[in-house]
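A single chain comes next, written as structure tokens; it is the form predicted on its own.
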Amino acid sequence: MDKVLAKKDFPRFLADLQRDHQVLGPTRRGGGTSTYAKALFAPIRHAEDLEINYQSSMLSPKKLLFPDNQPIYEYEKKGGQVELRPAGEQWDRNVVLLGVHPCDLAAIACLDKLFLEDRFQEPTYQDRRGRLTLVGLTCAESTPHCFCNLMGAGPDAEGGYDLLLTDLGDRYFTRCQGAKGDKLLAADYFQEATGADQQARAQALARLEAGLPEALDIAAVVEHMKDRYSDELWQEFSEVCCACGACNMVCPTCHCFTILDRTNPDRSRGKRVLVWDPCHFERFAQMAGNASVRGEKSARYKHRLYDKLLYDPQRHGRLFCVGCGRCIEFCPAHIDLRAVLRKLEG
């Protein structure tokens, strides 16, 4: 089902939102402050808080469903006796999220894979997703590191989402999936869209469609990653790696982690959390006797790219880069992630 809603009545459509949910959405309200600061998904309270035309945000809303520094647990000696209590953070609210680029809603979709639909479900992941409701946005342009058509995560979004808009200068385009966007989709300023705004919808993601990166084959380049696993292009690109795990902190799909116990000075209490650990570590791969399976550096960096491409794919059945282009943007080295796959596709 396909609309169109006035950005005039875009205020009473988040009012709306706000009655039965608490609202988080890309915002520079919420800790970002500086003028060159990214946007980042924190609560929307008022209209003006919404940085609905943000280019990109440095964590994605990974952050929002699978926190880092995770409480699990907690532990309290008494006598002779542990006793434990349940420490995680439930959301007491639905909450809907707001403004989430394409490249995000198929982040979302991989973490659903792994964390709903593989043998082990992760409890805070499936309570937070469960009273989710996700309302997508397509991107007005893109970012010099953009690579989402290459991945086939965008520029438009062919799932993953409850509404999906596009911004089409005095309205956006609304496309629905489901029973919670039918619902939602129901309000009186909600107007039946027509060939022109579907028109002008198809222009819009053309538009940014140009601004990408040329077509790729990423089935050649899983192919030939199966044959090129010694090859010494993992040595050219890691020589310059900082090993600093940036990239895994900022991607919307790692999902790696470590489980850490901390207590006050007595041990007598304390508390299980989840924390991100990323596999360009050198102690992530660490194992009793101080052996690694990945000593050298070029064996994490590799792995991290055939974790994305070649591994998870095989499985859960769909990439897990979706090509936001944050790897490129936040690594130091500045090491790019395209010039990597473009070697690996000739």
Given for the second form:
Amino acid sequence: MDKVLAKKDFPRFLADLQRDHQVLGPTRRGGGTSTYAKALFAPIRHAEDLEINYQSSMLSPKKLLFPDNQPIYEYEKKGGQVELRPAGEQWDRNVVLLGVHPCDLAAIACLDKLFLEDRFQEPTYQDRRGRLTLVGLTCAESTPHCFCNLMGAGPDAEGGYDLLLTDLGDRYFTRCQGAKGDKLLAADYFQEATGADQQARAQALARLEAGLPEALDIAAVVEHMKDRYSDELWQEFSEVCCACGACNMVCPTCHCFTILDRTNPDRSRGKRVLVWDPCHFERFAQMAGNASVRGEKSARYKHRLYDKLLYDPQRHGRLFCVGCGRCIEFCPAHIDLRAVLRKLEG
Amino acid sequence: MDNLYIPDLATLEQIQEETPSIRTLTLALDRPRTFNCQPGQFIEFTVFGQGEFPVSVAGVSDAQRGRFQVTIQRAGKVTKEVFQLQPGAKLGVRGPFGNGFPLEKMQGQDVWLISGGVGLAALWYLLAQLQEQRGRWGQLKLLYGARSPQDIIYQDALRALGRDQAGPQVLLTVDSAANGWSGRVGFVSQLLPDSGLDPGKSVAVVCGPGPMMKATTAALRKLGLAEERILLSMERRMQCGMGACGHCMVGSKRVCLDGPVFPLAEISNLLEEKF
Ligand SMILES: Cc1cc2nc3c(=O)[nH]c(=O)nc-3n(C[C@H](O)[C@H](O)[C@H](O)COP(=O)(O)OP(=O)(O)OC[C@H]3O[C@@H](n4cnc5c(N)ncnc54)[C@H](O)[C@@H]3O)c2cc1C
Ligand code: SF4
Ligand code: SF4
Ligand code: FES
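Having seen the form predicted on its own, could you give me the form predicted together with the partner chain?
Everything in the complex follows now, all chains and molecules, and the chain you saw is the first one.
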């Protein structure tokens, strides 16, 4: 179902959302002491908090659904006994995540596969995902790092949202999927979309598409990767990689983690905490007497891409890179994944 | 909601010192639940305040009560704390996890168990099951290599096995020995050429340190044993044990979930360092 929402009615829409939900969206907060101001997903109290025209965020909504540094349980040793208490931080309200771009919607669909539909359910993710309403927003402008079009994740979103907004100047085109979205669209400030609205939306997305990188045959890339595992190219690609793990941290689909102990000094009390853990770190797969498990940084660089483009897709039927470009923007060595893909295409 | 990262509490009932750096612990779950464990599976073992690590289940003495054994070698930060533990200590257990050995594939076959060091622990429960259902298999053989005579684990049980007519033939070797050792000296892979293995009707099950696995698979290939008939119990760094954290991946396989037991044929092309 397609509707439009006049921008003057947006505050009413927001207020209605806020009645039953905690609303999270892109804000300018977090850049206060940094010269490098990026949008940050955080609670929205007033319409002015919302940085709705944001270009991109450094951290994707992954950090809300699967937080870094999340406590799992606490333990306390007392006179020969041990007490355990679950310490997961649960959402006490339903949540609306507002203004999520198509690449990040696609990334949430990837995390759904990993954490809900595989042979194991991630408890925090499962809980939060069940409380979540997703209001997506197609981008107004692409960044120099974007390539969602090459990965089939944008600039339009095919699914993975309850509502999807597109800015048409004085109004938002609003597309809806599923029961949660239907319910929101029932409000009187949503008007039927006209043929002209449809056309305006198509034009906006075509304009966006024109600014994105020229086409790439991703199926050919994946096919070539199958017999290039031992290729020298991987050495070349990762030559300048300093194994900092920044790409892992900013990637909306990277999901590897470690669970560690935070204890008091005598270790009688503490908690187990889940932290994101970059597969680019050498110790990630290190073992006694067999230091060779991905000891070379090129092996780790390669593993990350094989996991996203081959292994996870084999298991889950979709690409696990969504072309958000964050790993390009934040790589201190300026490694450009798009260039790597183009080399593998030929 | 069940949180699978939170362990069950267990009590340490008994400690058996195997060698100066290896002990076998008998644990019982505090809230008895059926401990449904296949040979070859492992648990995640927590020493509270220190950390957690994966360890093979070496035996199940009472599945209904959740009483079982693990054999642990001192390797680092958390395993060294195991050597401070006294009976009565409270520990954490998650699992069992992993696929276990494909017993139906071994049906009717000769079974060669080949292990090095503490790797024997991962095959110990399998051996118990093989013996319990003795009629299902052909010849059984246990080949075991330790660094020195002092490093041999399960010494009493191995001696008893050696005396048991119906039991498997046991072949021991040590890497090096001082005076007083009358057995074989050399790597366990060197026992293979004269072990009488018939590649047409045998399955080899291998567990040990990386270099041992590599040498052993090479020796087995040389004897003409097909890669589908070589079962490896793999070891990788692990965190979650359930297929979520990514640490244990070998190529596309998750050792904790798709393994730890793999036919060599399934994994040989995925290993970073080829066997
Ligand atoms: C499926 C499986 C079954 C296992 N079964 C047994 C067993 O029956 N008995 C036994 O003694 N050990 C077993 N291990 C190995 C045991 O898990 C490691 O020795 C242990 O994790 C080391 O922990 P640590 O904190 O003491 O070492 P750390 O201080 O973390 O590290 C010490 C050294 O061990 C390495 N290491 C860390 N984790 C592992 C790991 N998972 N495997 C190998 N090396 C590691 C580190 O890189 C370092 O070099 C098994 C491992 C797996 C994956
Ligand atoms: S690999 Fe890079 S471009 Fe792809 S989803 Fe991750 S951060 Fe975005
Ligand atoms: S961000 Fe760049 S330098 Fe850092 S680990 Fe990733 S590829 Fe390597
Ligand atoms: S140990 Fe976490 S995925 Fe295997």
